[in-house]
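Heads up, the chain below is alone and in the form predicted on its own; it's given as structure tokens.
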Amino acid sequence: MPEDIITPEVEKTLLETFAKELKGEVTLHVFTKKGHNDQFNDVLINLVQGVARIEKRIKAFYHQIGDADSARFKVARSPSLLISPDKYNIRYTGAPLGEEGRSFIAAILMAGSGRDFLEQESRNRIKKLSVHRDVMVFVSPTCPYCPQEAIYAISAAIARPDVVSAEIVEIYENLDLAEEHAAMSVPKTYINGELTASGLEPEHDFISSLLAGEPAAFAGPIQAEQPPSEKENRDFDVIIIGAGPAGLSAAVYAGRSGMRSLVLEKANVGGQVSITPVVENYPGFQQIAGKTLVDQMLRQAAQYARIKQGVAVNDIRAEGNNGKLEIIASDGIYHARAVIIGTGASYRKLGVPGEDRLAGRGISYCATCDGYLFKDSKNVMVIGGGNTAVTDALYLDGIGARVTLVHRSKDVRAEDRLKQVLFQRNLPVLWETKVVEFIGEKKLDKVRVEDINGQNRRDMKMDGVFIAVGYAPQSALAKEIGIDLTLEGYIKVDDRMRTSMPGVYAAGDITGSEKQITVAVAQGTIAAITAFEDLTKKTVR
């Protein structure tokens, strides 16, 4: 049984955290059975005994699946956490572990207080739920996107806890449930059996899918009666749209000068960089964790600006002739005197047959987020030959996955450093090669491959595919205001950032620029700069 999974410096935080935040008792109750995830069953005893451990209102209790527990609580998997049961229906089917630490602790606070971690609004449309909705969130420790679902889902049982129930559901350690729900990439949501997200999607529309108990699609924004102190916190100075590296700089470079900011992100802080294994091209340090790098600069842009999750932002409209910005989100209506759009860019794919049936069924983009499944020596494919595609095989052949690359071209246009490890490594390469199908029913069995110049077809048995050729931009929001794009559908911008819509500006791989981080950096610094000027101009004149 491991002796350190709790490090002093996180038992620090969690002193800290418990003693401010715990309002009341929260008893945990670990259920296993001998024989069956043995090696994780140790681990989430240690867990929860170290939890235990430095806080007292916290009661451990431990069963044997087949006692009269383990009957009351219908708890049949090895092992389960259940979270105060007597008062909410809230589970971990397998250990919360990894990024998943996080969504346990969130429970935790949530249990002893009884209040969840939903925005009012969504606490207003859930007191319409008449119907009982069973929630169940697919989740591994590597994904940096799952945690913030699964709190959804908790709050959600804790907010209602007489219709919802949340289920956390580990894919590693539950690999029959994962694959009888089709469910091989994360974050999956199915609420009732039936899938309704895949990926981590906006609080307000995980709401609507609870309330409808299908797909949310979007009807607009919430047109809410705001309090007066409400409506004065959705007017700022500027309102920067995406958290990752450009827009959380931005963000540090607004509040610097003085100007009131918000963030607003529909997914996860951090964009393409919280995915990535390691980043060894960022000034100051030789070797970081791409999540490592973004906890850093979120909690520097939080000192200067509010940053808010699971808010997606739809139309930017100009608010008569006063020279503001009104900005129509998921959660209602705010108000700015300039904008910075820095919505990144999304994984490109290859559009061919299978593809988009059997997405998410062993088809993946996100090698950190889902390569976990597939450590014991299964076979996968790594498709592209950049940075990202290389990084991603080093992964996955790191965590013990059968890698095998594929490249359209004779070469890798990766990096030096990375090829000289994808070469050293001896890593199966097939050059000049290209996918033409995915093959399988309920899940991928196969990928059809031939020669580029439509030779030498054949089917090469897999248990996932990692696809890595590229970024698709994330502008519908820009073309939906009519912002100037180029042909390849980036911002356009000039050297200060300015798009072509007065007080709109643009920073990161939305522009079309080098994908880098410290490019994005450069460009987020770079729009704050120009805002702050040309709003200072104006209050001039």
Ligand code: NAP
The other form holds:
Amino acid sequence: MPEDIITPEVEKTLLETFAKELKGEVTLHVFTKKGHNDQFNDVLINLVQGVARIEKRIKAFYHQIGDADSARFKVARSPSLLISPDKYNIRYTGAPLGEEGRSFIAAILMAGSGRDFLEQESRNRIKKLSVHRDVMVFVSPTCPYCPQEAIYAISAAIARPDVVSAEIVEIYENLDLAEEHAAMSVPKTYINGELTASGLEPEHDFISSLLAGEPAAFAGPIQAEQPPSEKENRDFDVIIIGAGPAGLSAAVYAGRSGMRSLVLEKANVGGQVSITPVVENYPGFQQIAGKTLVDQMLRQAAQYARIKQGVAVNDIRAEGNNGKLEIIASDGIYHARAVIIGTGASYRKLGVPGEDRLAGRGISYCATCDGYLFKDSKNVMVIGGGNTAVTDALYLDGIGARVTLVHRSKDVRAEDRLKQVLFQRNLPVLWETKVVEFIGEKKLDKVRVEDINGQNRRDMKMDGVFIAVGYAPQSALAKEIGIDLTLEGYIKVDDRMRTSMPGVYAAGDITGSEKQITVAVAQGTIAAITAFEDLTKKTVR
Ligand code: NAP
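So the form predicted on its own is up there; where is the form predicted in complex with the named molecule?
Okay, now the whole complex, with that chain kicking things off.
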């Protein structure tokens, strides 16, 4: 049996959470079969015993696959976990470990109260669903994006138990299912067997694909006739777009200066930092997981600002009510006196044949999310020579993958400290080598590489590839609304973070500055203080 996986600290948090938020009884049914994923069977039993010990209203039941209950609930995979199966169709295929602990606790709270975690707008939309939908979300324990996608699926199964089922599949424990669905990159969502989303999507899009049974089409700006569902909550002093370090520090400063502040994040709180395995250069922390750092930033920011996840901003218009800016978002219209854009940057593609086709089928851009799958001495290639590539290579090596770094230059440009560790660990590096093609049918099989001068072309057999060749600015919104951009597509700002559009500020990677957490945090601070000063001056005038 594994050690008790609920630490005293987690136990204390759970005790408080259940006392405050659990409204009724929940049953957890664990199904296992000896000889199938034994290690995870034990861990799941340990986890369920732990939560049932903490809270009396959580009743645990343990079954063998093959018994009458497994036949009744059609459970064939070990381990599986069903949540209040007499009321809902919610199951974990595999143990909800690591990051997925969050969706597991959310599922208990939802099943106990019968209340989902969706926005009111989504609840109204989901009422219209009249056909059956089986939602399947593939996840991994190290993926920070996954729990939110799982929570959408579980919420839908809670809101409409008559027609929606939710299954959260842990890929490492169910490699055959992951391969069958080409789900080697997570999260991946299937509805009635159709792939509807790769990656975490905004809540609005999830509901759209649930209703349509197909991927959400780009909705475009929401029309004004679509009335805001919570009028009183739609008027703010400042709206911050993006919940990375820049947006979250802006939220702290804006809130503390007395401005009513809202943060809108279309995907995952924390931005790129949340998928950085280890951060070693943020003052105050010698070494901290990126995810832990942003979770702490989030908790702090949430004391000062409202934070909404799963909401994409499609437009900003100058001509709102009372001289306010009008923010057209995927869940309706907001008004604010100032907007701070902190949308960051997204990974850059390599742009070689096979990359798009095999993305999520062995090719990944997120080592933290997808690396777990390769931990048992699988051959993986990391491409790039910056801080991200070297950090990813060290992380993958650390969890047990066999890593080869492939870099087009003679030397890495990563920090000296990272470089030293890379050489100490003696990881193989192919210098002055470029990737020319990714090869594979259903999944990645080989990577075709050649020397930088076009010589010595060869194929290398690989289980996985992690591409880390830098980032491109996420400035489509800024471009759309006519804000001045640099030639590379970053938002132009003055030394107080003002953009060319009055009332609109920008901070963090989107400004093209040094891509460091410290810089993003500093710019978020300056943007919030400047917005406050500008608004105060305006009012006084
Ligand atoms: P980066 O510093 O821009 O490095 C990109 C790497 O990819 C370079 O080595 C580059 O090669 C290579 N590359 C670019 N295009 C390529 C292509 N088409 N084919 C092959 N190789 C290509 O990107 P990053 O490592 O993602 O870092 C982004 C920013 O985040 C940096 O400012 C970095 O300092 C920061 N960051 C910081 C930390 C940290 O402080 N702990 C961690 C992660 C990232 P060349 O070298 O030959 O140009």
